[in-house]
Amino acid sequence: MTSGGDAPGLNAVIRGAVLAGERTGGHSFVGFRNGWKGVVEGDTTPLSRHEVKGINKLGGTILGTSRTNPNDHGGADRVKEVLADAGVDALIVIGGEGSLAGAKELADQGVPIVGVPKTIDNDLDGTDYTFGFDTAVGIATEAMDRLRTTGDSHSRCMVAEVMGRNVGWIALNSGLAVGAHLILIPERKTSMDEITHYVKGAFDRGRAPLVVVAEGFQLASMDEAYSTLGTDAAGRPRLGGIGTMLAPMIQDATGIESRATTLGHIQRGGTPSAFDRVLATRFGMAAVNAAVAAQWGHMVSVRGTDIVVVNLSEAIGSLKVVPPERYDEAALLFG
């Protein structure tokens, strides 16, 4: 099953489970339809060679996503039920922090789940990478390259959004792809008085300033990220807009004519990259494999370049944030 919010490459795990558990185990798999929604309700599909053919190279999830909790739903007495239903021995759960917690809770009440990290932030502990991170800032430095030469032709800043609730991976690695003048993550905030600085220079250089900013960034001034949209089905704020935001208030400060741009779901969606869907296969090669050997509560992780399979408690409770040497090291570049 898939859940929570798609990633480029979560068909590459499916594919990979598949193939590699019936061709070296003879096991047999069925998809649940819509993330845990599908587990609650039973609602199954069959998954076999012809089903998976040539889906390694597709975005999004053949099986389909949702933002269900189990525990709204009976539980794990209610997914216990539903796996002895359909004759499963052993769930592979692809998904994110929420995803995964939520994986580790009913696997501690004796359901047999396998979990595989999953987000483009990159945010798990854990496992050194996730699929669909590199696709992402893929997607994100390209669109970003497209913004310096119409922002070059004016004269203009540019500033960029781009994903990033509660770390700054994608800003951060797509901002130095790109050449950035700034980037803005949320773990640092920073001033007005140091952004308009950055922007100057570059300015004055004879350079149109670009901003990458990540959507959960907040500037010293503010209390919490900005967000206008409401709240999601967990109940956290819908973020979008802290590049709006800040175009206008740099241009004011600086009088230099400023653009935002929200890259927005545009970096979830697409083709994986060729690294994410070796990655993400590789993750559903050796997802089979913990099955195959009982590591309930585990799930599948990369450290270097190998795959190993650590405690879910190792992806939950805190986040992989980016370190301040890190960002320190980016900062040399800015202006």
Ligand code: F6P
Given for the second form:
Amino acid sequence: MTSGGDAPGLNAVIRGAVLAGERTGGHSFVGFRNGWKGVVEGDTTPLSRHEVKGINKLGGTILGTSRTNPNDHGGADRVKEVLADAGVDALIVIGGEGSLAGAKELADQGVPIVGVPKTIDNDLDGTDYTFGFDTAVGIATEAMDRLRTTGDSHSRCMVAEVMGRNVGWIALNSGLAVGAHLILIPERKTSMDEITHYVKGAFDRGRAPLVVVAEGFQLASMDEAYSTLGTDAAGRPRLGGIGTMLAPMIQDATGIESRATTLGHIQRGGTPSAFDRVLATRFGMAAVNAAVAAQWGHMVSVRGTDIVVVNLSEAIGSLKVVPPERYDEAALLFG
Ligand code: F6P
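Now show the form predicted in complex with the ligand, given that the preceding structure was the form predicted alone.
Next comes the full complex, and the chain you just saw is listed first.
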């Protein structure tokens, strides 16, 4: 099953698991539809070699996803009942921090679960990378290369908002790739004075300033991330709009005409990069091995170039934030 926000590569995990499982152990698979919702409702769909043909290139998830929390719908008892009825010996949960935390709780109560880490934000501890991140960085980089040429033509400051609820990995990597004049991330509060300094500095050198901002960024004067869209199904504030808030503030402070673009879900949609397809396929294959070895309560992970298996508690204990030294390294090129 796939759970939480989608990420390019989900289908490649599914295909990797099904092909490897059928070939190596003669195992058979079903997919639960729409995340934990489908699990607690016992909503399955067949998953054989036929259904997964060619889907490694496909964005989204053929199974659908949701942010349903199984612990609000009968918890471990209900999940065990559904698995028994469906003749399922192991549940592979492909999800981000929230979904894996739910999976850990169930595994602790005896549900046979193996996790696969997923998020475009790349904020999960316990793995060097999650699939979807490389694709998101690629899409953001391409979009900002485009913003630069229109910004240059008009001598404007362009503000590009990327995803990143709690961490700034997408902003940092796409910002470095595109040569941004300022990168603003959730891990580092920044004042309007600092922002003005870098934007004016770039403009005064004859450049059209490009500012990359992660959706979870906060000005030094803010107490929480910018959110005007209510909460999501998991009760978290829906983010998005900080770039649109900042652009007029930058224009007022610098006198430089400014425009904002929010990249939003474009970063999550469409075909996965080659890197993400490979990582996701290897994760899917390794998840089947972990299930065969009854490594319940564990997840697959990448360390360097090796796929390893780690306890789920390693992934949900804390977030993988951008270390200060990585931000400072990038900041040497600001302005
Ligand atoms: O967790 C990944 C993420 O892309 C965050 O960066 C973002 O805040 C969130 O998903 C948005 O998800 P949705 O709009 O699907 O609720």
